[in-house]
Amino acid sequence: MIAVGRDLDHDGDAMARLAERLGLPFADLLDPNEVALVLEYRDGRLSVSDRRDRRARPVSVGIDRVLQRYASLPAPRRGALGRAIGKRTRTVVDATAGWGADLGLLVAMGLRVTAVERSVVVAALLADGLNRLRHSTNVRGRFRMPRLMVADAIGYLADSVDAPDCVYLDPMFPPKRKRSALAKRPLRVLRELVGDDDDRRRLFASALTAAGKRVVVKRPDDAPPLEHGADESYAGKLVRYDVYFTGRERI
C-alpha cells in the first residue's frame, strides 16, 4: 500500500490537499505493516520512500538533473535516442512519462514534448520534478518546458487533434527472472505503482496511427521487439530504440 507521510516542513494543509487529490491515505493513521511505499517530501523534492527497505534511497524526478549535465542547449542528437528520434522530429508525445528520465534528454534536445502519465502518483512526481526545472537556475540554454498530461495514453492519443512528429514509448520492460538481474530500485517501485504495461501492444497500435512521422519504442537490447516490422534499430547501452515509420515518414 501506498500512503501520503507528514511532512513539518510543508503546510498540513497541503500536504491534506495532496493526499485527497490523489486518494491516498496517512501514513501515521494506518498499521505501519500495511504501509510499503510512502508519499513524503525529501530535501525540497516529493518522493517515494520504501519503508521495507530503510537503507533505501527515496524515488524523486530529478529531470532538472538530467538537463545540468549538458554544456549547452538544446543538445545534439548524436546518441541512439537522437538518432532514432530524427533529425526532422520537433514535436514529441512521450506516452509513457514514468520518472522522466528520457523526457529530460528529449526536453534537453529542444524538442517540444508532451509528456503523458496515467499514474496519478507518478504523475504527481513528475509535476513536482516540472516545477524544480521551471525555476531552475543551475539550467543554461534554450529548452522548452513540456506539458504533462494525466491520461490514459491510449485515449489521450486517439482523441488527439494535432498529430505529433514522433511518439515514444518506454513500457515497461518484462520482469528479472533471476535476483541477480532485478532491476533498480527505481523501476522495480515504479512497476508497483503503473503494473507491468499489459496494454502495450494497444498503445503501440494507438501511437503508429497518431504519430506524423514515427513511432520510437525504447527495448531492453535482449528483449525481441515490441512488434515486427521495425524500419531502423539503433542500439544503446543495454537498450535499443526501434523506429516504425508512419506513411508520412515515408514521403
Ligand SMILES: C[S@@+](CC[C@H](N)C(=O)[O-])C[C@H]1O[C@@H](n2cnc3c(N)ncnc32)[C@H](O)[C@@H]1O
Contents of the next structure:
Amino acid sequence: MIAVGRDLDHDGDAMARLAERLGLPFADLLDPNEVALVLEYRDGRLSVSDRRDRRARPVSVGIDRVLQRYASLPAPRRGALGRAIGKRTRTVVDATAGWGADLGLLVAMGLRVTAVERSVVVAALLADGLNRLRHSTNVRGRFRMPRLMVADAIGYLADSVDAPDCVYLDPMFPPKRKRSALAKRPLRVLRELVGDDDDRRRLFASALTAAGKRVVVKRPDDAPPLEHGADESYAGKLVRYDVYFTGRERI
Ligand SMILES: C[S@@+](CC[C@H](N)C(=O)[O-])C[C@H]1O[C@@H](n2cnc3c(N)ncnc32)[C@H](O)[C@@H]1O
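Given the form predicted alone above, what does the protein look like in the form predicted together with the ligand?
First the chain shown before, then all remaining chains and molecules of the complex.
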C-alpha cells in the first residue's frame, strides 16, 4: 500500500494536510511490512519511494527537466509524436497525464495543453511538478503553462464545451510477461498506484466524440491498436502513435 512519510526537512502540517486531502495514512503509524510505497518530499520534490528497494531512486514528475532539455522553444514537431500531433494542432487534451513526460513534450511543442489525471495521488505529484515548472527560471516565458484537471477524462471530455484540436491518450495496459520484467521503474510504480485502465476503450470513444480534429493513441510498438481503423501511424522508439481523424465513418 501507499502511505505518506513524515519528512524531517518538510513542514509537518503540510504533510498532514496532504495525507488528509489524499485520504492516505501516515507510514509511521502502520506495520512497516504493509507499506510498499511512500509519498514524501525528497530534494524538494514530492516523490514516491519504494520501501522494498532502498537502492531504488524515488520517482517524481520531471516536466521541468523535460523542457530544460530544449535549447530553443517551441520545439519543432519533427519526431513521431510531433508528426502524429500534426502541424496545425494548437490545443490538446492530454487525457492520461500520468508522470507528465508526454505532457512535457506537448508543452515544449508550443501547444496549449489541458492535462487530465484521475488518480488523486498521481495528480498531487503532477501538481508539484507543474509548480516547479512555473518557477523554473531556465524556461520561464518560453512556453504556455498547462492546466491540470483532476478528473476522469471520460466525463471531462463528454462535458467539455470547446473541442480541443487533439485528444492524446496513453492508457495503461496489462503488462506483457517479458516486458514487465523490463518495465521502467516509473511505469512499475504507476501501475501499482493506478492498476490497469480497463475502461480505455470507453475513453477512446469519448475522445473521438470530443476531439475537434484528431485522437492520438500511444501504444507499445508491438501491440495491436487500441481500436482498428487508424488513419495514420508513426513509429517511435519502442512505441507507436496511432492517429484517428474525427468525423469519419468507422466500421
Ligand atoms: C500510462 S500512464 C500515462 C503516462 C503519461 N503519458 C506520461 O508520459 O507520463 C496512464 C495514466 O492515465 C491515467 N488515466 C487513465 N485513464 C484515465 C481517465 N479515464 N481519466 C483520467 N486519467 C486516466 C492513469 O491514472 C495513469 O496515471
